[in-house]
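Read the single chain below, which is given as structure tokens and is the form predicted alone.
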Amino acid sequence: MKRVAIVGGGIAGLSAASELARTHTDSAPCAFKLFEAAPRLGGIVATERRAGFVIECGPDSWVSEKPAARTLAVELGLADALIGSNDLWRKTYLAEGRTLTPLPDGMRMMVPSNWAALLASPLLSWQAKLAYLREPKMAAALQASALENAGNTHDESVRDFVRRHFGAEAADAFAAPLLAGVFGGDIRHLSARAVLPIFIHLEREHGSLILGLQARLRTAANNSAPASASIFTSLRDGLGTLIERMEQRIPAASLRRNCRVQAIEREGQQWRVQTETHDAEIFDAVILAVPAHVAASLLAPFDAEIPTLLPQQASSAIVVALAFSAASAASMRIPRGFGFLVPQRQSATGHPDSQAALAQRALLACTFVDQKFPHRAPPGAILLRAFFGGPHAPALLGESDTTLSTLALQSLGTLLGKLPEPEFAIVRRWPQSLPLYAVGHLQRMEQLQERVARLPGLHLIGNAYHGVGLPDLIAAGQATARTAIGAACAQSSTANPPATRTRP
């Protein structure tokens, strides 16, 4: 029987385990173990349900146009639980000083589809608007220098990519805050090829991103894409439902919680997995679904170059959810929309002179949760979710939950007006949770794959490699599980050692 070890029970590792459990049959038997260092599964996907509120402590949804998450939810019997974002209310604001200014309607990140809204926006100077007007006229030159030209392995930063098309002001005003909410990173260092694949493709095909987006929208219209489809999808009772259903699918004997893997070793054509609390076990394949710094530690003994190819930096995040009862919410004046972003240029460098100043600099975004999705708060209640990240967030990780909720209330109050005391607050810290895809990331991933291929039966998945969104991680976990079974089958035909060994 084929034996597979999965190290890490986040969304990628759990998806791999769920796929192995689903595909296990008498004709294709597979025994697997999922090792997770924490007491719970799901990684940063975590949902709290309290007093009628549904609170996401990590990601709150997935991009609807990517099918893997929806397909899995339906497969797990959650079709009736799928909900879309309230796109009729979709408006995102940028914090300018103490003012919230809406992003122009029709923006796809930094690319406009509504000229009137862009040209009327107070967020850009007339010089920046002129740069937008010039971009379609530069299509031929931009296409000739496109990053994705055949055979071209050149990369550049997100800021440089956006600057070539629309100028530095657009890069700082739009791309920086939008991507900070996803990666918590600086667009001067993030890889354009890794972070903006859709726009890189549009540049190759059309040169002009504006013309490319227009062509894409026309194609969608001609294909009769449903106009009612929401941009984001979630689950009525929270994304934690997805974790719970996958966990139910996995046999209890295959789960090892509170079980940190100390080392993995090659033993003939197989793998020896050593944990802190159990005897070593032998497997035909190992799927590493751990953060980049953990993977680097486990793989350094095999190849000293592998750690240098993994992302070298990861940002930390703090999520603070503030739940306000209907009585308290009556005095609040939250603008209609999904929330606001804080441009990084507003988060000035230098040492802050107080905790409040530090929190203000670390604040990257706030979601108006009860407006973004239905079924998130009782009638009349308000649920706000503050997201702290970037270079100042690590200094806040050691603060107490009480301190962080107070700082969040103060930080949001500077932009939303003085806020009443919440009914309750929930705080979650996610240290080193967002790997930064630095310039050259995809080329390093190719080199990494070449080196990992020299270690048969070893597979790497997670948000350090080819995407951070839930559909990307789910698809990677499922595909890798199927690959591991095939590879393990080939290896099992040449060796069949005992399943368990005692510690040396």
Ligand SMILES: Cc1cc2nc3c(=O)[nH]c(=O)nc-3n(C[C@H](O)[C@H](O)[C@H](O)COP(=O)(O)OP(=O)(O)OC[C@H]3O[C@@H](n4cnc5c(N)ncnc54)[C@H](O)[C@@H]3O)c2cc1C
Contents of the next structure:
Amino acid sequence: MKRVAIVGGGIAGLSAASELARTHTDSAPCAFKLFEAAPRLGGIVATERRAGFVIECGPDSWVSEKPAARTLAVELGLADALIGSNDLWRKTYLAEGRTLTPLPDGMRMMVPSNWAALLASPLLSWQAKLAYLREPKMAAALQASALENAGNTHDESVRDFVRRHFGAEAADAFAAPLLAGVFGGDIRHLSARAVLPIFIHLEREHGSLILGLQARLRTAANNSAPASASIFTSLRDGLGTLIERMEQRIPAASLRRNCRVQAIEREGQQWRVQTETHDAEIFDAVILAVPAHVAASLLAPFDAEIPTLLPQQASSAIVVALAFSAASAASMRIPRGFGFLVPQRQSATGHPDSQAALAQRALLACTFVDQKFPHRAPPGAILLRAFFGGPHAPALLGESDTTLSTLALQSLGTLLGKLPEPEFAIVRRWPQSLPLYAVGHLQRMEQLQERVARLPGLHLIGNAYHGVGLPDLIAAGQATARTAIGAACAQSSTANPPATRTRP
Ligand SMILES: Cc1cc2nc3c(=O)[nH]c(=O)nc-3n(C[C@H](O)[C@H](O)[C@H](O)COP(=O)(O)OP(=O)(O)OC[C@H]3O[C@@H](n4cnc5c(N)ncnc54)[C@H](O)[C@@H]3O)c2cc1C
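Alright, leaving the form predicted alone aside, put up the form predicted in complex with this ligand.
Once more the chain from above appears, this time first in line as the rest of the complex follows.
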């Protein structure tokens, strides 16, 4: 029988384990074990339910156009629990000083599809608007250089990519705040190829991103793509439901919680997995689904080059959810929309002289949760979710929950008006959770793949490699599980029978 170890029970590792559990049959037996250091599965995906509120402490949804998460949810019997974002109220604001100004309608990140809204927006100077008007006229030159680079390893920063099309002001006004909370990094260092693949594709096809987007929207309209589909999808009782359902699929004997893997070692054609708490075990394949810094330390003994190819930085996030009862909410004036973003240029410089100033600079975004999704708060109640990150967040990680919720209340209050005391607050810290895909990331991933291929039976998945969003991680987990079992199958016909070893 083939034996597969999965190290890390976040969405990536859990998707791999759930896939192995699904495909396991008597005629195709596979023994797998999922090792998770924490007491619970799900990693960054974590839902709390309290007093009628559904509080997402990590991701709150997935991008609807990527099918893997929806397909998995349906397969797990959650079709009736799928919910879409309230797109009728889809408006995102940018914080400028103490004011919230809506992003122009029709923006796909930094690319406009509605000229009137863009030109009327007070967020851009007239010079920046002129740069937008010029972009379609540069289509031929932009396409020529994109095609020249298509066949090589050329990469550039997101800021440089956006600046070539629309100028620096658009890069700082739109791309920077939209990406800050997703890839955990400064757009001056983020890889355009890794982070903006759709726009890289549009540039090759059309030169101009504006013309490319228009063509895409026309094709979608001609294909009568469902206009009603919401941009984000979630689950009525929170994404934790997906974790719970996957966990139910996994036999108890295949699950090791509170079980940190300390080392993996090569043993002939097989792998020896050493944990803090149990005897070492031998497997035909190992799927590492841990954050980059953990993968680096587990893999360094085999190949000192591998850690240098992994993302070198990951930023930390703190999520503070503030739940307001209907009685308190009556006095609050929250604008209609999904929430606001705080441009990093406001928060990047100088040394903050107080905790409040530090929190103000670390505040990257706030979600108006009860408006973005239905069923997240009792009728009339309000749920706000502050997201702290960027270079100032690490200094806040050591603060108590009480201090962080007070700081969140104050920071949000400067933009939303003085807020009443919440009914309760929930704080979650996610250290080193948002890997930075630095310029050259895709090339390093190819080199990494070559080196990993020299270690048969080893597989790497998770948000450090080919995408940070839930659908990508689910798809990668499932595909890797199938590959691992196939490869393990081929190997185990020649390898020694698996055995459990005792720790030295
Ligand atoms: C605040 C926040 C909000 C986000 N919002 C969204 C969103 O709305 N939509 C979206 O698509 N994405 C979102 N993301 C991104 C997404 O949540 C993550 O990329 C994804 O959850 C990462 O999954 P993972 O399995 O790669 O890693 P993780 O969730 O980090 O899981 C890794 C697991 O490995 C375990 N582990 C570590 N070391 C060991 C060891 N030695 N032995 C055993 N186990 C170990 C950890 O305990 C953990 O459970 C968000 C991220 C953050 C931080």
